[in-house]
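The chain that follows stands alone, in the form predicted on its own, written as structure tokens.
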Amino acid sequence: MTLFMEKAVISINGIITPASEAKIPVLDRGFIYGDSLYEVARTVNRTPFQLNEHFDRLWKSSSLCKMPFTFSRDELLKEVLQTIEAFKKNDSQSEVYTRIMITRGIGEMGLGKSAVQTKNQRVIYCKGFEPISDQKFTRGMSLCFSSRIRNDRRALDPAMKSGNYLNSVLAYLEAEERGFDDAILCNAHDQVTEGTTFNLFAVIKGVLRTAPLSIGILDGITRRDVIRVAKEQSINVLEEPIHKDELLAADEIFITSTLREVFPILKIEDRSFEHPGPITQKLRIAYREWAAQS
């Protein structure tokens, strides 16, 4: 067993257990059908960060997924905080990664509501993580365009943070096979949507651009905060579609996510960038300063 599994702590329906002892039934719909929702949160200075925002999005996903919750917001918050504290007792230094997973429940095979025989299953997983170092930031990462398109919102809306993740898994595996760190998914019109686990920004002719929510992307919490921070820094921001060719001609490109914050892209396909750009660096500093004070 690896060290992180020894230190990781999991809560299942309010019962906290070491990760090695955590179990869910085989007939759980999250396992059978990927019929689940999730959020990933973190701590800043060992203090839970933006849980309210993550809960807001989780409840929005509940509505989009037609998965009514059989627990209250206060009940889930209590379980999340208890699991974080249980992990911190085992690890006195690391920041805490928290994954909150909700399944529709346990039941017989079948897609309808009548097959569900239990209440939602709540799984909370906590482990340590290290914030992005200056060295990793400087090194950046490489991306390719996936041959797969992002799920159309009429099929499986990306605004719903679902455990059904095969679209992104297959895109990531394709990038890995091609020697890239990760993948960008476009829509059927070759417009950039997002990455497998992140939102995407580009500096094009001095303007910071990112795809609009209407194109079918996740309403990223870090994305939202970076847009606000950028405007406070007097950076012009436009939320409008970006074509693949425009992205390849950009001056700077970076991604945003809960764990990576603001992180530079130094290669897309055959296009390379020498180092993180000035706007990327400015926003990383400004975002971190804001997060530390929140």
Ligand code: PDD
Given for the second form:
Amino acid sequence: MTLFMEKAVISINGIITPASEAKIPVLDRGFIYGDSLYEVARTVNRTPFQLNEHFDRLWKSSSLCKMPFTFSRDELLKEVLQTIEAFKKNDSQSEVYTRIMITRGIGEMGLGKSAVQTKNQRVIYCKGFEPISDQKFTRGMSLCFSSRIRNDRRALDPAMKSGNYLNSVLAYLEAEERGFDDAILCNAHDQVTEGTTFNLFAVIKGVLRTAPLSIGILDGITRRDVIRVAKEQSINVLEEPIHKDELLAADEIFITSTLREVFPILKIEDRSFEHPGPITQKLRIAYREWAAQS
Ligand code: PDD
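Mind giving me the form predicted together with this ligand, seeing as the form predicted on its own was just shown?
The complete assembly is shown below, putting the previous chain first.
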């Protein structure tokens, strides 16, 4: 167990325990069918960051997943804040990673609602995490194109942040096998959608490009903020489909996510970049400054 794990805490339906002791019934639908939703939030300077935005997206997922919640926003917020505080008591330094997981509930075999007891299960997992250091940023990461396509919106809408992550897990395992750090998923038309756990941006002919939400991606909270910050910096932003060949010819590529903020890609298939590009660096700084103030 890592040091972070030893200090980690988990709240299950409001009851906080050390992570190593937390248990969930086998008949939970999250375990059996991946019938669950989740969010990953973090602290900035040990203060909860953008919980409102994460809650908004969780409630949007609830509607996309036809999973009405049997608890209120205030109840969940209270539990999340309590779990973060419990972790902070165990660890006086680290930033806090917070994973909020909601399952449809405990039930019998069978897909219908009648097989489910009426209550959702709420699980909140808090552990420490290290924000991306300058050294890590400079090293960047490598990406390959997965041979697997992103789930089509009509199959399993990627806008719904569900616990069923097999589309991403299998793409990640393929990247690992091929010696890359992570993978990008395209759609059936070879247009870039997003990565396994991140959104993707590219600088192409001086314009900052990213796939539109309509292509079938998660509405990333960092993606939204980076688009806004880029516009404030007078950078031209275009939310339009990017063909994988255009991405291979881009001047800069970076990813965005809650945990990795703005993070450079220094290798994509057999194309390499020497350093994080100037726009990537500028946006990382501008995003961090904004995040520290909000
Ligand atoms: N991942 N796309 C996917 C498929 C994701 O899983 C995530 C987040 C993002 C970025 O969204 P945001 O900027 O709101 O974090 C995009 C989280 C961090 C995770 O699963 O750990």
